[in-house]
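What follows is one chain in structure tokens, specifically the form predicted on its own.
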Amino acid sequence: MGTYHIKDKHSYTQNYKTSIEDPETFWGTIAKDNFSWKRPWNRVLDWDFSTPKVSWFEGAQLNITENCIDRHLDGNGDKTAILFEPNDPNAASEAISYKELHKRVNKFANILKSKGIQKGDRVCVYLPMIPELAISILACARIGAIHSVVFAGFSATALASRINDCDCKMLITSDGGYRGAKTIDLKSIADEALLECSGIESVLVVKRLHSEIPMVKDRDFWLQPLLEDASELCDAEVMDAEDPLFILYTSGSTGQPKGMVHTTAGYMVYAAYSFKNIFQYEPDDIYWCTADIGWITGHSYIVYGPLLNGATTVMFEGVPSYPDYGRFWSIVEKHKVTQFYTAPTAIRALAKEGLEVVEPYDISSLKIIGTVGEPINEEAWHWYNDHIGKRKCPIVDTWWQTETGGIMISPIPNSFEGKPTFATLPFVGVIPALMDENGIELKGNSVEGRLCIKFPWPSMARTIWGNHQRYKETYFSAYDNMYFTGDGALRDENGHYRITGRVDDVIIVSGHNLGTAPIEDAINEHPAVAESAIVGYPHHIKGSALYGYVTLKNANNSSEALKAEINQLISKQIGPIAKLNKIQFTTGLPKTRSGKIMRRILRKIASKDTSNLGDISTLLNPEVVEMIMENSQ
């Protein structure tokens, strides 16, 4: 049987053992004892990775918002659910109780219904980190609509492609957003995107900047007047366990971003259970994850995981550097934050500013600190441990993905210690495997290979929206009967895992997964460009940054102005997060005789690691390598 709270090494060992040996009894017990259901399941798990098909709690009925909100109302209705900290440090924080959240979600849900949104319809949400972002996705879940959040840093082109891919019927956006000292005109970006989106019937617009913006008659509606007239009562739609809850897009190494589909019951159980145990949540804690809800981290560990546990979750609108680099720590002090979860990029940026931005603040309330988005380097780990955790807070260095829905490998405080640069041991129910290039599993310890998962876990994505074949080819075709993560990893002498990075053409920049193919496609649209190749290279703040090798149709056109144009094009097509840190104009790119660009060589040159490039004599154009090396930045 499974216990909901893992308190020590013994309970971790017992829970892990049971979850592997008898997963149906284990997850069935966790689900039955800790959540409310409208109808029980017929079967806990049915799966076949060859198809692939996975279903958890089949036959059960529920609504996730009743588990996130309604069931807390009697005992904890006045407790703060969402603690909103605005961008402006002089503006008041907003504490939204579970009772207030219940009213606001119901009102929003009734507006969705009044605009024709029904169970199964897709709703795109393109909002800054304001309470309406969390409320809107819960409102969708309340009525069975499928939410698809697009990060508010994405461009009009990126937004349009996501809206069209899943045929969204409604867009929820705002007149703009604050980001540090800047404002972002989200509505004009949305309007540009909607020129390409014929399926959108209505647009709800939140007032944030209170700026004058154009509104399209009979399509665009200000949210506030609608809320004033909406009823506070809205029955939760009855959902089947495997009904889709949300679609979230992740960059692929090729082509169109992949719309990962997460379903209702399994995602709920795993998000709640992993949040409770990895962050060791207790009833009076104040938990803060600094991510954006536009990413999976925000879905699982700002909204769903915390609310399912009746927690107080902090939502922060701003950036760590505004008005200065002490902002994170001032918020920790102000709200007495107990768990703090952020990205290695932020930690490195803050460490670079020195201790003078930390020392003015009392951060002694912290009990657990965590990292997410990419592996944390040893220097940053030690700075975080010494100066933020004060060597008394366990660090949970978490590895997981958009596709996994929840944390897969992580230290569990009080059960086993973290280790610098290691994600450590698998979470309950997760069975990792390391595979060699020939598809042979590497047994035992002190081995390195490609990371796969051998058995389904409840929160795994079920498919790619509209393209199950691509789902199968991407995740289940590399190795028989296994989910391939796309990451490399090593297992040390104690059986602890360290993630070594992507093995495909996806680069993690500041915690964001960026596929190289869409960036190259954007560059190649420039009339002066013949072809391009993007690689990652180590960066002291971002972890990895983007290095672009660009071959021009006419070498005489190379200029700083052209570099700026290329980055502008990337920013327009994908978003500012995908801009190149370095651009090198080349006369050609190293290719095999079959015409494949040798990115391995380009990566080594970008990383200034040219001692062993291997045998380049077999290349179609080995002379290009020397020229690129001579001119590298």
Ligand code: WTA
Contents of the next structure:
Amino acid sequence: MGTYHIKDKHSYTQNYKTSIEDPETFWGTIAKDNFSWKRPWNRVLDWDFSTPKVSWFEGAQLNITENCIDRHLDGNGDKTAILFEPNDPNAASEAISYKELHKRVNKFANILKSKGIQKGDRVCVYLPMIPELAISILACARIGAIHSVVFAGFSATALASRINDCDCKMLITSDGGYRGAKTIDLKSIADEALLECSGIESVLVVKRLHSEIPMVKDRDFWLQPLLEDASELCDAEVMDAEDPLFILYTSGSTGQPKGMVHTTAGYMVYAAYSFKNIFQYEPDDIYWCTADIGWITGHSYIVYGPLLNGATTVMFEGVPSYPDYGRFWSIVEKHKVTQFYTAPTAIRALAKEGLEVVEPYDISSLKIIGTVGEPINEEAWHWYNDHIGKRKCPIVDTWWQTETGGIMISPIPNSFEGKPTFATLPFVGVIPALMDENGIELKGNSVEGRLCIKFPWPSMARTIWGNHQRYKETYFSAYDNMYFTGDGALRDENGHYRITGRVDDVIIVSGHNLGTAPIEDAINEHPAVAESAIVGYPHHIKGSALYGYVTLKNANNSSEALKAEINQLISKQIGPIAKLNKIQFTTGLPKTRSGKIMRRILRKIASKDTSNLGDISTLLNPEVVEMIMENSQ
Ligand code: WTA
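Show the form predicted together with the ligand, please, the one above being the form predicted on its own.
To see the whole picture, the full complex is given below, headed by that same chain.
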């Protein structure tokens, strides 16, 4: 049996033990006792990592929005579901109750239907952090359409490739968005993308900036007038447990982004249960996660996890630096936030501004503070603990991935303590393993290796949209019968895990995963460029930053202007988040005799760690290493 609330160390130990020894009974009990189902399952779990195939609660039927909204209406209909804090600190915040959310989701769902969207259709959502972003994905889920949210910082090219990859029929966007002192013109980016997307039949446009924008006749529709006529009632579509709920793209080490597919029931159960326990959510809490809903953190821990628990979830439109670096803490004070969840890169950026921007605010409402997205360094952890948590709030350093759907390794406040830079212990149901390079599992404590997961958990992604073979190769082929995370980790003498970082060519810049291959492809499109290689190097705020080695067809063309052109090209193909911090023009790149670029050496040079470059004599062109070192930045 399992208990929904993990209250203390004993209950963590008990729940963990049952979840491992008898996962079907454990998750079956949690699922049955805490959610509403239209039909029970035939079998809790069916799995085979070699195919790979995983299904949870097969045969069950449900709709996740009834669990997120409808079932709270009777007792908690007037409670605030979404607390929207706009970019402009002088504009009013908006409290959307569960009742109001119900109406708005239903209306939106009816509009989707009226535009021909049916169960199973894909709908792309490209919106800033405004309530319609949460409402539109819930509206999709209400009618069984599969949402694919694309972060509003991505470029037209990146948006188009994501729309086409999963054949979206509709795009939901806005006339623009506010981001600090700037505005972003989303509709014109969307229009440019749509030149490449023949599958899009209609575009719903939310008014946010009230700016004049071109609308394409019979394709583009303003949302507001449609809402006025839409009915507030919309029956929730009956969904099978394993019907896809959403697709979310994440970078791979090679090739194009992968459309991770999450399904309905298992995702729901795990997102809800992990939210409840890792944030120790209580009914009067005001919970705030600063992520964007364009990323998995926003899906699971701004929208689904909190709403499934009937919580109040804060949604913030702006940025931490606007109108000044005190903004986060002013919001914590204003709404008496109890749980605050952010990224190490934000903590470092705020710590740099000094305590003058923290001290004016009363942040004593905080009970638990969290981080996600990349390893948190010791200094940032202590600053967060001392100055934000005031040494009384447990820090939950939560390790997980787009692919895992929910938090996998994290402290559980009240059950055991965190330790600086350690994600600590696996969450209930999670069985981690560390593997050495020969595929042997490292048993016991005080070991370091590649992090794998040995057993299915309910919210794992089931496939890559349209490419199950790639799913198998990326996650289930490195080691037999294990899910490979792509991360390295160590297990200390007490069995606590510390994530050491990616072991593949994914670089995490300010918490955003970036694959090197698409960036290199973008650079190589420049007519002056012969070839390029991107590596990450340590950066005091971003965690990692990008260093590009670029070989030109004609070395005489190197110039600052060309560097700017290269970054523009990257911005256009991917988005400004993928711009390079440093660019070094090279006469060649170090290669193995089989022609493979030796990134290990380039990484060391970029990190200014050249004391031990290893044996370079076996390279095809050892002489370039010296030249690259001389000119490094
Ligand atoms: C990294 C974000 C260390 C890791 C939820 C992982 C972390 C990748 C942590 C997934 C953490 C995430 N400590 N590293 N607490 N959390 N990561 O898909 O490398 O955007 O594989 O999901 O971020 O990033 P993604």
